[in-house]
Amino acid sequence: MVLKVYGPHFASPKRALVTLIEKGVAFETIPVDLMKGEHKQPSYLALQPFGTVPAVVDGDYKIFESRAVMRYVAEKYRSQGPDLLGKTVEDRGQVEQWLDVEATTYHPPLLNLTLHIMFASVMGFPSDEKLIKESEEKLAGVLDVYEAHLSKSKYLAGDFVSLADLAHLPFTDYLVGPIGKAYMIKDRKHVSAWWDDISSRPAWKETVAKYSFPA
């Protein structure tokens, strides 16, 4: 039975999708209309009790949270495609470290920018200009640390592309696109080179081409 990914058109599920494509794993996608509240229906809550996307079903196995899905796919299919977890325990430690940085330090201010610039009007709440300014300042500080790190390392975990890099793709794509703050990436030489590298990977291009945000 082919693996199923729920909610493919939104940003977080794209972490799972790009990992599956990198690893050459067959899957199918099932749309979830958040605007119609499909993520709060009992049938979906049986898969993801918190009512967010993605949810993944692999035969009799269910898993949610995009970064957990990435780890599961990379581990289960480790023998095929690029090794996204590293070859040594030290490599794995760096991958996990930077996955945590993305989740706890990079993502929160970027999520604020996403919600208050892209989705406030759609979701029916006023855009908070003060929060936007504070979030941009926080993200700028994070990116300054990335700039220093990437001046000494081609990718976040070392000289190999890993889950840590791929986890940044969906929301950074918003940052340089519809959020309208590409300068935050482009004005930092090493961050910009890293972004150009990871965002040009065929797996990400395929993800964007097939699962663009619904109009």
Given for the second form:
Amino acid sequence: MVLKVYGPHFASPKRALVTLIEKGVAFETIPVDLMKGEHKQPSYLALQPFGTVPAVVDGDYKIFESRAVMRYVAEKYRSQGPDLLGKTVEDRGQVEQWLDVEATTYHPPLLNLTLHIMFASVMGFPSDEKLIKESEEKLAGVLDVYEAHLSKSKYLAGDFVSLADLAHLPFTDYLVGPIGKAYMIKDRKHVSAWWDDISSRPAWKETVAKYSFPA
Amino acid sequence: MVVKVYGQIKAANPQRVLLCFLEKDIEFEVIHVDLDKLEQKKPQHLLRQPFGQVPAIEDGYLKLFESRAIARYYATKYADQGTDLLGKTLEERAIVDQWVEVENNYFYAVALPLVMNVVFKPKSGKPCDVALVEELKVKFDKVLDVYENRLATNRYLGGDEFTLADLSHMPGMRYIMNETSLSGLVTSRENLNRWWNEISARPAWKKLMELAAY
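The structure above corresponds to the form predicted on its own; please provide the structure of the form predicted in complex with its partner chain.
Every chain and every other molecule in the complex is listed next, the one we just looked at coming first.
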């Protein structure tokens, strides 16, 4: 039975999708209609009790939280495709460090920008201009740290691409696209080079080509 | 060689690391970073943690930050020593990862602004955002319902055994239970209450509480 990923058109599930494609793992996707409230239905809540995407079903095994799915896939299929966890325990420590930075420090302000710029009208809440300004400032501070780090390191965890880099793809894609703040990336020389590198990987191009929201 | 932990014993994020070390009998030394004086934002600390936060660790040549990443690293490196915090099979470990992610994305995401407004702002003479606190309480209630359900059929968040999934919650839970008036949200839920009572009775937690000397 093939691994299934629920909610492929949204950003968080793309962390899982790009990892699966990088590792050459066969999978199916099952759309979840958030507009129709499908994520609040009992049948979906049985897979993801917080009612968010993604959820993943691998035979009898269920797992949610996109970064946990990334780790599971990278570990299970360690011997095929690029080693996204690094070679040593110490390498892995650096991967985990930057994967956590993405979750705790990079993602929160970027999520605010995503919700308030891209989705406020669709989701029916007023766009908070003050929050947008504060979130952009916060994210700029974080990107300054990334700029300094990436001037000394080709990828976040070292000289190899890892889960830490891939985790940034979906929402940064929003940042340089529909959020309209590509300058935040492009104005930073090393961040820009890193972004060009990871976003031109075939696995990401395939993810975007196949699973972007229908226009 | 003794691991150096830069941070404050009373602060939540460093406690994740200290608790991991106590559970696994790993020797450590806490090097105090004075958060009240914003020492974490000063150049010397920024060399260890470029985002200006605690904890950061130094273990010989190894440097790491992000408390959950540090805990994962040591839980992996010392898998055979002390409490096994990871789970045995790939599938078990991934479920542990899942709940550590949940802790950051759902529990901490709500508990942090709650504690900031209810505990820390009053201490520094700033006004508490009352409207936000009410919003957050509603969110927190819904999140705790999911936990209550999970713990109805599982002794611990990862399954049958205590793991990083439970440990990761403990520093934040302490704030909720001991320093806010929100402990009722936990004690009123049978399984959550059972879980908290059980994990906060662990010797490593008690040792941490002794060291923190609240």
